[in-house]
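The chain that follows stands alone, in the form predicted alone, written as structure tokens.
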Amino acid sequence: MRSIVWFRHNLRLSDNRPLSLAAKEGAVLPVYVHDPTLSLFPDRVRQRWRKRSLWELDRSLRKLGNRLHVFSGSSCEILLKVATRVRAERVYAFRGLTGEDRALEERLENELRKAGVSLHLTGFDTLYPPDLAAEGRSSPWKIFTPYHRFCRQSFLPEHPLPAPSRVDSLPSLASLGGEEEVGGAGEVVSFVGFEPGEAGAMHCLREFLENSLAGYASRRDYPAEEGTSRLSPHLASGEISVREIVQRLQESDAPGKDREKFLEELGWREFSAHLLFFHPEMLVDPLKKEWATMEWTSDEAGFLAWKEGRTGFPLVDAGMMRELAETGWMHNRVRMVAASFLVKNLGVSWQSGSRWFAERLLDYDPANNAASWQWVAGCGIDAAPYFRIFNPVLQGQRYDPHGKYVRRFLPELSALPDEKIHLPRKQSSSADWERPASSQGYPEPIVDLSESREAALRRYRRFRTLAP
């Protein structure tokens, strides 16, 4: 038997169905395709992630004695070239999410069919099927609660599956033509704080599991601390599945409402995949129709200062300016708290600050994204209500509260005491403050938190008037 290997968002050898599955077969083509028609944004960030993660990939092949074939175009038409000219009797891949991934399964499908090739689609690479409906209904879950309840009780995790032990090329295959150089060691990128590739990702795990899952549930919202995973390059990639973390997470002695926390927040990560697999239009409108009529301002001004981190607002330039500029990451507490500041301080639209993070983020997950924005904006499923707004101030002295964070990344700050870091000089009760000569060049705010706070319950009751 003959067959090609589909990689899409499964850069790995470990619990990899597909691979797992063709390799018992017979001889195996791995292939990757960048499919530019595939990304409703530009993704120049995670692009140099993925060509570190193709090598680390290529090279755990060869030592199975085979290797990836990497191209770039229509992954319709290049899959049914490559399947041709080999000879290819079936296609292995994941099932993907997105309403463009269906289509073009779909398509390829029947392309595929016509040349006597068959397609073998063996699932989501997902803990819990996507397509889950709600409980005695045929609509998909709205609250995540009952979601995750059931899904815990109705479903045991799959053990993941262990990596092949050989991979059998193609018999004396030429060249295919078109094919691109997956890299050497000299083009490789390094990325602060993180190593790409399926041996990263399991050294993170571990790392995770021995150093901060004991805290977790305490320390997660803590930026300054090392308290969250930071897998979510790795699982976005799926350089690690979902399922591989949590057989390690039940072997773990730590706490069990360490535990129990951190496997609430995949639940997160799954619930936004059901999300994404009914409402695939959830990427750019709101999930709640009614919230289509909403009018956000135009504030382009506001809007690049946030992008370029220059606020006013401590916390939210930390992690926009420096963070997420620096390192493609950002830490959670952080998002949420840069996302509100946008969608309701500034009152800039939810689809405009998701499509920054879309083309920032090296962990860019398309469901976690879209429900992540709906959330704090609250036009999405189970969100967050229209009067919850995030006050940086308030957050930075609550969850940073030596500012460590905001020094760490924005050391023109570190000359004030812990108690004025997270207070802009116009937001102070005290009048005789002066900043040191070190932060003036930092940005007075560019609004007043209290006005824009009142202003935003007026724009969001004055839709609920009128919506429909």
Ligand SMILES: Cc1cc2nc3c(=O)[nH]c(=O)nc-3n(C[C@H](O)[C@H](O)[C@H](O)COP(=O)(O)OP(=O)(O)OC[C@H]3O[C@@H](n4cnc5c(N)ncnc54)[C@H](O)[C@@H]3O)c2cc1C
The other form holds:
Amino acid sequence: MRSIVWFRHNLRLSDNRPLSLAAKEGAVLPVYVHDPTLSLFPDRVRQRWRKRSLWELDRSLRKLGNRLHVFSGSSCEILLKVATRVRAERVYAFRGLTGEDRALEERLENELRKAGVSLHLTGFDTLYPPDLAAEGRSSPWKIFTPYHRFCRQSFLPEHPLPAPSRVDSLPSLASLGGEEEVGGAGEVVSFVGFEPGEAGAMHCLREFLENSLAGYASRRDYPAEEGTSRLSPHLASGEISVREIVQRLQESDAPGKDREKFLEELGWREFSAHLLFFHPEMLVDPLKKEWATMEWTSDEAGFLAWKEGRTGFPLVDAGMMRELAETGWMHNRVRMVAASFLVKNLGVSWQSGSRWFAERLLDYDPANNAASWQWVAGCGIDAAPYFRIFNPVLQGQRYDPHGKYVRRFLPELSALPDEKIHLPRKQSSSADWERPASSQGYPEPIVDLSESREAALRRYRRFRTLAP
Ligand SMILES: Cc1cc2nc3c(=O)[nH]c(=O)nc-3n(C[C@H](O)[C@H](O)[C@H](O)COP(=O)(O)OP(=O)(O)OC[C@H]3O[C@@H](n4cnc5c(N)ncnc54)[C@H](O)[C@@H]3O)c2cc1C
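Form predicted alone already given; the form predicted in complex with the ligand follows:
Okay, now the whole complex, with that chain kicking things off.
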């Protein structure tokens, strides 16, 4: 048997079913295609990550007697051309989740069939099947808790497959034409706090299990702490499988409540994938259809200040200006506060924020990003109610009480005392406030929190009255 293994969002050898099946059956041509038609948003930051990750993957394949073949262009045309050229009988891949991924699979299957090649999609790269309809119905689940409980009870997590011990290459393979060089480690700038590739992902998991899983449930909300796994960029590139993570989690002797909480967060990832499977339009349209009539503002100046971390609210600015810009990652608590600030206090649409995150995040995941933005905005399924408006000052005081996170990313505020660190400028509601001299140069707040909150609630009431 001669097969192509088409690496899509799964840049790894372990627990890679398409690869394991193809390697068992015969010779394999591993292929990756940079396909610009598949990314809805510009992804310059992730291209650098991917380049490095592909290089790592190629190195690992070479150790098994094979190598990676990289192309750019239309996945369908390239796979068809290569399959014909090498006389492959099968193309193996995981199934994709987005509407674009699924349309491509259908087109590819037809084109390959005409050429006498079969497409073998070996299921989704998830813990639970995302196409699982709600119990007893054909519609998707609407509430996370029963969905997660049902999945936990119904599916025993599959054991991850080991990486194949050899992946035979196709015999006497001449040049395929149109192939690209598989990036180089040296060309790639480093990523603060991350090591792209499968080995980096496994290292990240080990570190988390050994050092941060115990205490996860209580520490995960504090951005200054090393309280979360930071596995998200690896999961987004498929450098590690979620089944591998769950297996190691179950073997860990960390307290049950921490393991449960972590499993629940992975469950939100599954739920988001489930929502995307049933609602491919959710990347740009609200899941609650009536929200299409919500009137957002066009506060361009406010949006720019938010993107550049000049809102005058330290927790938002530390996240937007520094953590995201410098590292390509942002702590979950800060994502929630920054997103709420944009959508509620500035009245800018969740789609604008979600697009900005999609362009900037190393861990951009279409399902997680859209579901989370819609959760914050209030138009998602099982979302936070619209009137839940995070107060960035109170959130800062609660989750960064000594300003350690803010000081790390906004050194211009580092000399402020703890009680002023989240409020370096006056708000109308803070009557006894005195301007600290040490925060000169830091911007004035671009909105008054109480007034913008009232405006947000008025906007919502108008929408509820007019909504069909
Ligand atoms: C506005 C907004 C946008 C977001 N965009 C993304 C995104 O593009 N990509 C992304 O992976 N996550 C996104 N999240 C969810 C969450 O912030 C990140 O998954 C988390 O911060 C990643 O850090 P970690 O790996 O240390 O998380 P951990 O706490 O260690 O969690 C482990 C894994 O569980 C999953 N997870 C955790 N929280 C969530 C969640 N709320 N929803 C779905 N999955 C979750 C992630 O895969 C994460 O890697 C977003 C959240 C918000 C509020």
